[in-house]
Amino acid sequence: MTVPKLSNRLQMAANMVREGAVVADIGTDHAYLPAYLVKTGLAKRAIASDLRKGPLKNAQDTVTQFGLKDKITLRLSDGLDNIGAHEADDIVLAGMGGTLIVDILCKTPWIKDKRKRLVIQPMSHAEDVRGFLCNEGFEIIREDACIDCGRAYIAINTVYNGIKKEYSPEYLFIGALPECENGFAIIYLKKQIQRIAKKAQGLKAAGKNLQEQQRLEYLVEKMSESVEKLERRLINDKR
């Protein structure tokens, strides 16, 4: 059986989809993810949607190549605007920025359904995604990390439970990554720490906004502690 080969980051997202689910892949581009899920039998069927006609044409080529016209529906849609509430069990939002993902979710009240799962892979501003999820009553089931073409990526698996989560300031930046079983989370988190530390140093050098500088320095300290704990745990697990 010929199956599309996924990149590491898309494989990570695929691993979070529930077996037997109907999947909606938002911003599908070439539709490699839904084609893989359906072809391997992990998904019963799928919707491959994109905002633009060009990527949707690429998706159509993939669907035709793998003989999946009867299992994958192509949909021109701005986010989830043209996806019905009862059309999918698991929704994948990958390959876009966290701010855009939050905008899409804010416009879609039907995602607040305990029967559904979201698989979210923010390319940036993951803290915005976690903040939205915590404040809107979503439980983060797990997070994972991988390296793809030299860059660290994460994925978040979440479900609505109606309970708003109280969280520390650093949680928005680390989420459930300290519970990961691989060292890729360490690489990702260290990159985030460097990014925040650079902002703090910039404010200090400019002599501006002492309060924000101190907030960022606090985040760096707490995130570094979490990374150190994760490093120790992974070392002990190998012994």
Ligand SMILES: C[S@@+](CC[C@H](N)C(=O)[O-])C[C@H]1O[C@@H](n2cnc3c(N)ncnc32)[C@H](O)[C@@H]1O
Contents of the next structure:
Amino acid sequence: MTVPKLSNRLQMAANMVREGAVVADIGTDHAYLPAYLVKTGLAKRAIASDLRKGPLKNAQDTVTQFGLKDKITLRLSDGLDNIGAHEADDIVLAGMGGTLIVDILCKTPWIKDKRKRLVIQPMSHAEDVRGFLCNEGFEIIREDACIDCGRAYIAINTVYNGIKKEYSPEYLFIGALPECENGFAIIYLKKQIQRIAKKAQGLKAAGKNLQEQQRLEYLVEKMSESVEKLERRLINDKR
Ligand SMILES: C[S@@+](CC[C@H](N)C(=O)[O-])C[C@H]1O[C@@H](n2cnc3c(N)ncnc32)[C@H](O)[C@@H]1O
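Can you switch from the form predicted alone and show the form predicted together with the named molecule instead?
Below, the chain from earlier opens the complete complex, with every other chain and molecule after it.
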């Protein structure tokens, strides 16, 4: 094996890294992503970082297996705490919950730099990530979606531009997915709609919190409109 084979989810994140970048992969676990990027020559060098020693040992095994000791540095770090601003161009945060990702970003002021790019692949609470990005002056450059082992995932590519974005409530749940060129965003969004609709139905059945129920119903309506639009566009693009 000369290059690690990535899952569809990690491949989606890898596709967002800039060619020639020095990459920091936060919460790396097996370091498959940095090993792939460096081994294929897409990244110049990488830092594979994790909060815990066990995952970092996994990362070390991958680095040894692919002979990448000179190009990948292993680093024990809570988020970006032990990563210097000068050490990475592109920062990947994949496979963690959106709330944890926001916590990590919140305590790292040096990510507010127009030269850096963030690749964020949240496993949940993508709306919290988008809220943070919009409120803190990050521009969402693009989003992508994929299916991996029967489950839909998304990734967000973003850069700081210092402009706080005004957004609708539904934007936090949809983001730039309507601009996707593949139908996986539809599958992902439909799943999110189902989840929110179920919550709204639960509140309705319990006769609780009418205001929250109406907010969720509004989200379902707006997200469904967005999905229909995207479906129509993708059908037209195919013609
Ligand atoms: C599910 S794994 C994801 C591995 C890989 N990034 C992926 O997407 O397949 C999550 C990893 O994040 C690490 N992690 C959790 N909290 C972290 C933190 N605050 N800082 C750095 N790593 C963290 C965990 O130790 C674990 O190895």
